[in-house]
Structures are given as C-alpha cells and as structure tokens.
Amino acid sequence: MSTPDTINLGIFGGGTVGGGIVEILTQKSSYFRQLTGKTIRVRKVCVRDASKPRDFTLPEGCSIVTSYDDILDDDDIDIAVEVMGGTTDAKDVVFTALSKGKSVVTANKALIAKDLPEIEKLLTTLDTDDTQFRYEAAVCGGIPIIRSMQSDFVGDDIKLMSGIINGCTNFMLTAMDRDKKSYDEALDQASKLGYAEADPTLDVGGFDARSKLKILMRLAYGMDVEEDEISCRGITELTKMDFEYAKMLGGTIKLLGVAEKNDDGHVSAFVSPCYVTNDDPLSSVNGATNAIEVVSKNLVSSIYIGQGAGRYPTANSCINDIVALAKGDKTKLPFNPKSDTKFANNYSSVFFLRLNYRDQVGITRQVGEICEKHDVSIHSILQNPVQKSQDSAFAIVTEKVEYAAILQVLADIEALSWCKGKPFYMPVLREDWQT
C-alpha cells in the first residue's frame, strides 16, 4: 500500500534502461531515503514477455506484469516510468497515467517531439500540480540539458544552440575521420557495439537528432515547430573524400543540430553534417559522446558534454527525475512558457560543396556563372590529386549565403552533363572558421 513516506513506481519496459533504473534504485535505496525522506519502491515492471530472462534482479515486493492496466489502474502507483519507446502504445500509457493523476517520467524523445502540444494541453487541464511530467532522459541521455534549460537560462537570452546530439552518428564519423573507415564499415561497427538500431535510419538520417532539436527549441525559444519543417540531412552522403577536404581546410565533420535566433528575432534551425575547425570545442568530441553548446547573452558560452545513450547514463537521468519528484519538486510548465517567436525556414551560412565530375572543358567557368546567377560568392576551390577517374571531384567553399540560394545553385549544377550524381553540401558552423 502507498503511504505518505513511500513512493511507488510502475515501470513500462524491462529492457536496457528499465533494468538500469531498477539496479540504481536498489543499490542506492538507503541514500535516496535520506535524501528525500521517503522510500522509493519499484512495485511493478510491465514487459511484453514475462518468461524472458532479465539481466537484473527484481527488488522485494516487485512483480512482472504484461498488461499496461496492471500499472495504470493501480491507485497505489504514484509514478509511471515509461522507457518502452515508440509513439503508439507509449502515448496511450503516458496520457492515461497523467489523466489518472500519476506523475510520468519518460525517456521518449520521439513521443515528446511528436505530441508535445497535446501533452502540454493535457497537463494544463489537470486540477493539481501534484501530477508532474519529467523527461530529462529524452534528450542526450546522461547530460542534464533539460534541467539546465528549465532553470539556468531563465534570465538569459539564448542566441545559438549547436550540438552533437546523436551518439551513433558521432561514433561513425569518428571512425570515418580518425580510423579512415568507409561509411559501411563505420555503420557495421556501430551496429555490432549496439550504438545503432536494427533499422538505423532514424540515426543516420538525422531524424533522431531532429526530434531532440525540436524539444530544445521549445525550451530555449518557447516555440512549437513541426518536425518536418526543420531541414534535416543525415550522414549517408558523406565519403572519405569529404574528410580529406575537411582536413585540408584544418578541421573535421560532425552531424549537428543547430538552432539560432537571427537579428530579426526569428529562429532558424537545421540538422546536417557540418564542417568544424580543429580548434572548435565540438571537433574533439568523439565516439558515442554527445555535446551541446549554448551561446547566450549572459553566460556567453556554456558547453555540456557527456554520454548521450546507454543503460546507466539514460537510467541516471530517469533516476534524477524520480528523486526530484520524491522530494516534492514541482515544475508548473515543463516545456517553459510559449512565445510568439517565429520560425524562419531558411538560414545563412558559409557552405562547403563537393562536386563529382566527368572531365571536360569549362567546368569551373560554368560553376562560377551559376554561383554568380544566384548571388553566391566563392571563397575558395579545392581539389585533391585524382587517383581514380571515378573519384574525380573538387570542392568549393562559399562566402556566407542563404541556404535557399545554395539549393538553387546545386539544382543548376546537377543538371549539367558533366556532373556525376547529386552534389554534396554542408554548412560551416562558425563565421570565423578561418581563424
């Protein structure tokens, strides 16, 4: 039975993260009791297959169940912890738990990004602030970026957020750059180490990073943006050659989620491979590590680096939310107040372009004419020695220009007879990239 000095949990999902939560709560139960004045108990863990062996020990008084209602209809359960993933059943679980007065702790960034307005609307209809919604683990695993955005920047004005917010792709890019692996080799290694999903499209396509960026944009700027409005490109078009050119320029390539408030007060955003210089703080963040830089008026530059996924980093963030709720912490607006900030479906940057070609006369002249036609200034042209005719390519670095103009340039170039395949492009992260 639930008592005033006991907090009872029901966990949806008994896999990697769910098991980690149970382990940490068991190992640190005495400490949490001293910290909160309450005993935190896991009473039920809901799984698909109750006969499947578990890699964690169930605490005393905890049972394995297979029906969501075994937790949702149990009035003694105070907190529903959703670590099952997905956006269908998980949505039903989260919404039902909140409607029944249970606080929710979740690691489900896809659900939040997809249904944030609905979640927020439901929370505003509840009669009490005792029912809370916490989601620290949903963005960047073990990095406490959600809590920081809810508390550390409330008196500040955020100008820019840029981050490595997907561990799988950062691991792959590190392997391609440092270890000279091909894209396929890097993906195979990431899959074997458990960094990539069985279907890695969400990772390598940039969609996982886009979900996280949308959540961060709401916290930073108070704006709700449809995910598909945010320009999203993954790493599938990257080749070893792009890293060679990046090295020639004095840097490397990272898949970044970027949101920036422009001079007119609008916010632009994108997920894309980006060129970063070797002295950039994000360039040395390797492997499956995540990092986010927040540039703001008061704090200038704040950088958060840590593990973006995995059993214990993600479980640790869930634990922090659970303990905060046990202590009685309350957040009236878990997504921060809404604002009338507008989204600009365009952005300006220096761009790197890589063009594969069939040899013929007048190629650079034609490229120059197309760039001039769309008011794109060329900063420099690079070309590695051609070792194989099928690898014939050169790279262009532009001056700062609008993304929309780059798309026009690339469309015109792709239509030319000498252009082989789709041209590759990526933004350069900093305006002062040469220094």
Contents of the next structure:
2 protein chains.
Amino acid sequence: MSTPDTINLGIFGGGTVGGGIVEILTQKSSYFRQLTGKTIRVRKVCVRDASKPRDFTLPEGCSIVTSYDDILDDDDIDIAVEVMGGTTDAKDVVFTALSKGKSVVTANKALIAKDLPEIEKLLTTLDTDDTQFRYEAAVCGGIPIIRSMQSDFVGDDIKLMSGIINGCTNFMLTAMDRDKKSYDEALDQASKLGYAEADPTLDVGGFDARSKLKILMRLAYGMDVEEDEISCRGITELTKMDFEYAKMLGGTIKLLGVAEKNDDGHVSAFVSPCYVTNDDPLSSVNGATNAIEVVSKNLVSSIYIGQGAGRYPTANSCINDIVALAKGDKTKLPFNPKSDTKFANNYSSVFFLRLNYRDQVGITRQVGEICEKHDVSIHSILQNPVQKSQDSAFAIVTEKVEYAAILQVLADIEALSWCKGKPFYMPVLREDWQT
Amino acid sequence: MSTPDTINLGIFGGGTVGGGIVEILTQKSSYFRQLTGKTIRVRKVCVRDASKPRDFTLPEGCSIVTSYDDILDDDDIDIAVEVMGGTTDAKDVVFTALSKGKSVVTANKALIAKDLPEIEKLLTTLDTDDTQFRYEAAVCGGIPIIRSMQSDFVGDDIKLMSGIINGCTNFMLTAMDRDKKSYDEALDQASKLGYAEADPTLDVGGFDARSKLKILMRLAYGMDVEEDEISCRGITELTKMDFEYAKMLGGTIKLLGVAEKNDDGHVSAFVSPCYVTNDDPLSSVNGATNAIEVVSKNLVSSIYIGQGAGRYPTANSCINDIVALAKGDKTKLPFNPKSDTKFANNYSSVFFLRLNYRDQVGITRQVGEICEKHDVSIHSILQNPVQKSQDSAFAIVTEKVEYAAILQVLADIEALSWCKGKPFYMPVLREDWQT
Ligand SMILES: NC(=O)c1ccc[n+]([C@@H]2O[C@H](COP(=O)([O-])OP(=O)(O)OC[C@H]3O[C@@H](n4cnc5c(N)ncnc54)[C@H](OP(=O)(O)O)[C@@H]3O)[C@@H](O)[C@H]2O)c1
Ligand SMILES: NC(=O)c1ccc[n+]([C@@H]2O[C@H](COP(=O)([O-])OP(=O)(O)OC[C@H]3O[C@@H](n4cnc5c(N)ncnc54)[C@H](OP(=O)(O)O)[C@@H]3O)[C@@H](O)[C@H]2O)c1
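Could you drop in the structure for the form predicted in complex with another copy of the chain? We only have the form predicted on its own so far.
Once more the chain from above appears, this time first in line as the rest of the complex follows.
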C-alpha cells in the first residue's frame, strides 16, 4: 500500500534498462531512504512474456505482470516507469498514467521526439504539479543533459549546441579513422557490440541524431521543429580520403548535430559530418561515447562527455529522475515556454569540399569561377599526397560562407564533365580554425 | 516586504560576482517569475565602500548598505548571498544568516573548504529544511559539479575523480607547452589576465586545487580529510624537457587533482602534474578552462568541461542555486552521510621519472639496481633527442607501482654522485597507456 513514507513504482519493461533500474533500486534502497525520507518500492514489472527468464532478481513484494492495466489501474502506484520502447502502446501507457495522476519516468527517445509537445499539453491541463514527467534517459543515455538544460542554463542564453549524439556512428568513425577499418567492417562491429539500432539506417543516415537534436532544440529554444525540416546527412558518403585530408589539416571527422541561434534570433540546425580540429575536446571523444558542447552567454562553453547508452548509464538516468521525484522535486512544464523563435534552414560556416575528378586542364580555373559567381571565398586548396590516378581528388577549404551558396557551388561543379560522382562537403566548426 | 509571491535577496559583495548576479537577475526577472512562480528581488547589497562606483545598475527598491546587520536583521530577506570572500567575516555572516532562518548561497571556496562540516552540523541542528545552504559556485565556477554530485550520482558509486581544477596553472601549462613560453612569462600573463590568486603560490603550488579536491572528496565519499594530508605538488619543478618528453610519448602535462577509491575501500588522493595522453579529452582542455572526469560504476566515465571562474560563469552558478531555492528545491544535509571511508596516503600508478645527470659510466645499471631493490619495474627509458650537454637528462616510464616505492627510488637516486638536482616524477594516468 502507498503510504506517505513509501513511493510505489510500476515499471513497463523488464529488459536492458528496466533490469538495471531494479538492480540499482535494490542496491541503494537504504541510501535512498536516507536521502529522500521515503522507501522506494518496485511493486510491478510489466513485460510481454512472463515466463521468460530475467537477468535480475525481483525485489520482495514485486510481481511480474503482462497487462498494462495491472499497473495503470493500481491506485497504489505513484510512479510509472516506461522502459519498454515503441511509440504506440508506450504512448497510451504514458498518457493514461499521467491522466490517472501518476508521475512518469521514461527512457523513450522515439516517443519524446514524436510526442513531447502533446505530453506537455496534457500536463498543463492536469492542473496539479504533483503529476510530473521526466525523460532524462531519453537523450544521450547517461549524460544528464536534460536536467542540465533545465537547471544550469536557466539564467543563461544558449547560442549554440553541438554534439556527438549517436554512439553507433561515433564508434564507426573512430574505427575508420583510428583503426583504419572500412565502412562495412566498422558497421559490422558496431552491430555486433549492440551499438546499432535494429535498422542501422537510423544511425548511419543521421536520423537518430536528428531526433535527439530536435529534443535539445525544444529544451534550449522552446521551439518545436518538424524533424524533416532539419537538414540531415549521415556518414555514408565519407571516404578514406576525407579522413586523410582531415588528418593533414590537423583534425578529424565527427558526425555532429548542431543548432545555432543566429544574431537575428533565428535558429538554424543540421546533422552532418563535420571537420573538428585536434585541439577541440570533441575530437578525442572516441568509440560509442557521446558528447555535447553548449555555447552560451554566461557559461561561455560547457562540454559534457559520457556514455550515450548501455544498461547502467541509462538506468542511472532513470534513477536520477525517480529519486528527484521521491524528493518532491517539481518542474513547471513546459520547461521552456513555447517561443516564437523562427527556424532558418540556412547557416554560415567554413566548409570543406572534396571533389573527385578525371584529370583535365582548367579544373582549378573553373572551380574558381564557380566559387566567385556564388560569392564563396576560397581559403585553401589541398591535394592529397597519397593518391591513385583512378580516384584523383582535391579538397577546398572555404572562408565562412552561407550553406545555400555551397549547395549552388556544388550543383554547378557536379554538372561539369570532369566531376566524378557527387562532390562531398562538410562544415568546419571553429571560426578560429587555421590550416 | 516578503510575500508568498516574492523572494527577497540580500547580497554580501557587489564586486565581480555580486555585480554579475544582480545583472542576470534583472535581465531574467520575468522568465524566473514564470519558472518559479515568484518574483526574485534584490533588496540590499552590502559592500565595504558605499561611495565606490559600481559597474552594474542597482535594481529598483534595492539599496547599498555597509553593515552586515542591515541584511542579517532584516526579517524580510529570505536568502543571503555571500559573495564577498574571506573566511572570518564571511563565516560569521553565513552562520548568522542560517541561524536566523535565511537560506544561504555562497561562491566562497575558501570558506567551504575550511568550514563545510561545521556549516552542515549547524544545518542539522536547525530542525527545518526551509533553511537551505548552496555553494555551486565555490568549486570550479561555472561547472555544475556540486549539483551533479548531488543528483547525477545518487544511484552510482564513484571510483575516481580526476580534474583540471585550477585555471591559473592550466593556463600556464598551455602557454608553456603550446606557445613555448617560459614559466615566468606564463605566470606573468596569467596574473595580468586575472587568473592568479593574490598569492600565486596558492595556484602554482597546487594548494588551490587541493582545497577543491577536498570539497569534491566530501561530496563523493562523505569523508572529511585534512587538506595537508593530501599529497600536493604544483607546477614549479616542471622544465621544458618534461614537455618535450611528454610530446615524444604522445601526450602533454596537466596539473590534476585526483581522488580514487581503491579495491580495499580506502581513498587515496593527490594533486600533481600528470602525464595525459593526447587521446584523453582532458589533454585538449586548454587555457583557464577547468574539467573534471568522474569514473563510476554505472556511468563509467563522465567528463565536465567548462569555465572555472569569471564574472558570468560564477554568477550563473549562484543564479542556479537561487532559482532552485525559489522553486522550493530541498537538499537533505549532509548530502553524503559521513562515512567511515579511510584515507590512504598511497596509490598505485604508472610513473614518469626525469633524472638530470652529470655524464658517467654505469648510470643505467645503478638506476636499474635501485628500481629492482624497491620492486619498481621499468617500462621504458627515454633519452631526449634535443639535448645540451649541460642539462643531460633521461626519463623513465615505470610499470604500475606504488607511490611509496617511487619515493624510495627517488631518494636513493638523489643520493648518487651523478644525480643533478631533485629528480622529477609524475603519475601517468591511464593504465591502458602504451609508448
Ligand atoms: N538499452 C539502451 O542502451 C537504451 C538507451 C537509451 C534509451 N533506451 C530506451 O529504453 C527503452 C527500453 O530499451 P531496452 O534496451 O531496455 O529494451 P529491451 O531490452 O528490448 O526491453 C524491453 C522490455 O519491455 C518489454 N516490452 C516490450 N514491449 C512490450 C509490450 N508491448 N508489452 C509489455 N512489455 C513489453 C519487454 O518484455 P519481454 O522481456 O517479455 O520481451 C522487455 O522486458 C527504449 O525506449 C529504448 O529506446 C535504451
Ligand atoms: N571572481 C571569480 O571569478 C570567482 C570565481 C569563483 C568564486 N569566487 C568567489 O566569490 C567571492 C567574491 O569574489 P569576487 O571576485 O566577486 O570579489 P571582488 O570583486 O573583490 O568583490 C568583493 C565584494 O565584496 C565586498 N566586500 C569585501 N569584503 C567586505 C567586507 N568585509 N564587508 C563588506 N563588503 C565586503 C567588496 O566591497 P567593495 O566593492 O566596497 O570593496 C566587493 O563589493 C569570493 O569568495 C571568491 O573566492 C570568485
């Protein structure tokens, strides 16, 4: 029974994350009692298949159930923890739990990316702040970026966020750059280690990163953007040569999600491979690790590096939410009031371009003319020293120019007879960047 | 007048940090009202010299005062913000404010390092949790490490903390390594930029870092260590040659504060220059920036990089505390209950040793014998290629050995006739480190 000294939990999902939550709650129960003044008890764990063996010990007084209503209709349950995944049943479960006055903790990125505005709308109609909604684990697993956005930046103005927010692709880029693996080998290894989504297109195409970026933009700027408005390029076009050029320039390549508030108040955003210099801490974030840099008015630059997924990092974030609720912590929602910040599908940056070509006279002149026509200044032209004649390529680093202009330059170049395949481009993040 | 809809502030100090706090509160007042449901008003700012011109605009209804009691005796003031510094008057002010039921927010590292246990004892006797005490800004300015320790690691077990927690020395090391400045030039520049304490010995001797490490150990392990029990070495013994060797080995040198829980449950700690490899994100933390890595059971590795000082980063942390209090956030104190964790003045590590010598036959043999005697295995011996005969030196990288054994090896070597000056040593942090 629920008493003032007890918080009763019902957990939807007894898999990777759910099992981790139960384990930590068991191990730390007396400490949590000391910290919150309450006993946190797991009463029910809802799964698909009750007969499946579990890799965690069920706490005393806790039962395995298979019907959502066993938790939803149980008035003794104060907090519903949704760690089963999906966006259909999970959505029903979350909405019903909240409507019935239960607080909800979830790790479900897909659900948050799709339905956060609707969930927040529901919360504002509830007319009580006893029913709370938390989703720390939904973005970047173990990195406490949600809480940080909600508490460390309240007095600050966020100018830019830029992050390595997909573990699978960062693992692959590390393997390709540092360990000289091919794309296929890298993807294969990432899948074997459980870093890839069931459909790896979500990772390598940049779409998973885009879902997280959208959530971060909601938190930082109070804006709801449609995901497909955000320009999204994954890592599939990268070649060995791009890594070689990056190395020549003193840096490496990372798949970043970037959102930036321009001086005119518009926010632009994209997911793209980016050139990162070696003296940027993001350049040393390797393997499946995630990282987010926030550039802001007061704090200047803050970087958080940590595990983006995995049983204990993700469960740890759920636990932080659960303990905060047990302590009586309340967040007024929507955290960042809906703002009239406009989304602009354009941004300025230094760009790296790589062009594959069939040898011919006048290439440099033609590229020069096209750049001039679109007002794109060239900072430097690089020729890869290690080069086979069948894949001749050169790279251009531009000055800071508009993304739209780069697209025009590339379209014009692609139409030329010597141009082989699609030219590749990526932003170079730092303005203070020097060859 | 204090009403349920208003939080009244009295600020002790109207200097760098105090002015920043007033500015942010003014700019964000309507947002904070929305977020907390309360109007946060600065009613009094206490300074030494009321006639001194201020670089911030006094909010309406706020007066400059010069007597502590103007704030302490004012029952309308809910929160006292102590940003005047020092440990005598500041201590009185904090204790009196708390005793009178005012919550306190402070940025005073010196006070926290000295008196946190006493303050927490006072708080437990108050028998109310309406009176809260916050000090986010006291450790690493803009990095929210205190709140992170108090909320992100509640379900976790911290194994190791290692941090660049003194901005002045990190600025100097960057200048010496990357910009090839001499020690004196680097210190001079750090002082001019306001990064050095009034007495720079506190920075370059490692003592400031040690004060912060002590506070972090209190938070991570619930233990109160006397500062001078923690082995403390600054950056004064470093030579150009050490940077050259570090570069040869593929890394750099950082002054780190490190605390580690050993397998037997003892915690060891030290402040020392450390060799850090280039693929460690801490190696790219340059200038006056701070960084803290926390290695823990659930989150594996979490790194926070940010500004350790400065008007707005520090004021931002005070603002986070003030807004949290306005929202009714409560922390049970002492956060981490006093534990019986024992302090051990010993630790194991790979070490880098640098020995300056007068040329003579048999040096390698003698060093080998001494290392063998004290059970120190040698991983590699390095000879600096760029070498003038008057400062011949070589470096040794050991296997993982006990700190105590290294001290014995160094004592024995120092006694030999060919040894010039004090041998230098530093820990090599990563176990997976390879030449
Ligand atoms: N794993 C990570 O590293 C990670 C990181 C961040 C976020 N997340 C998010 O956390 C959530 C859970 O991930 P997971 O890795 O723990 O998944 P998982 O290991 O596959 O576990 C899912 C659990 O939910 C149960 N379940 C699934 N569908 C159900 C249904 N329709 N009715 C009842 N029970 C159902 C399953 O029951 P059975 O055991 O009976 O099949 C299983 O116990 C997902 O939203 C995921 O995106 C995971
Ligand atoms: N600055 C940073 O980057 C930073 C970073 C982290 C922590 N902190 C901490 O924040 C605190 C304040 O630092 P700060 O840089 O703001 O110092 P500051 O610029 O020197 O300002 C100190 C203020 O306190 C007032 N004050 C000092 N002693 C006083 C006394 N006995 N009675 C009344 N007023 C007194 C001064 O009054 P007058 O103006 O009339 O002289 C001044 O307004 C210190 O504890 C410091 O360690 C600072």
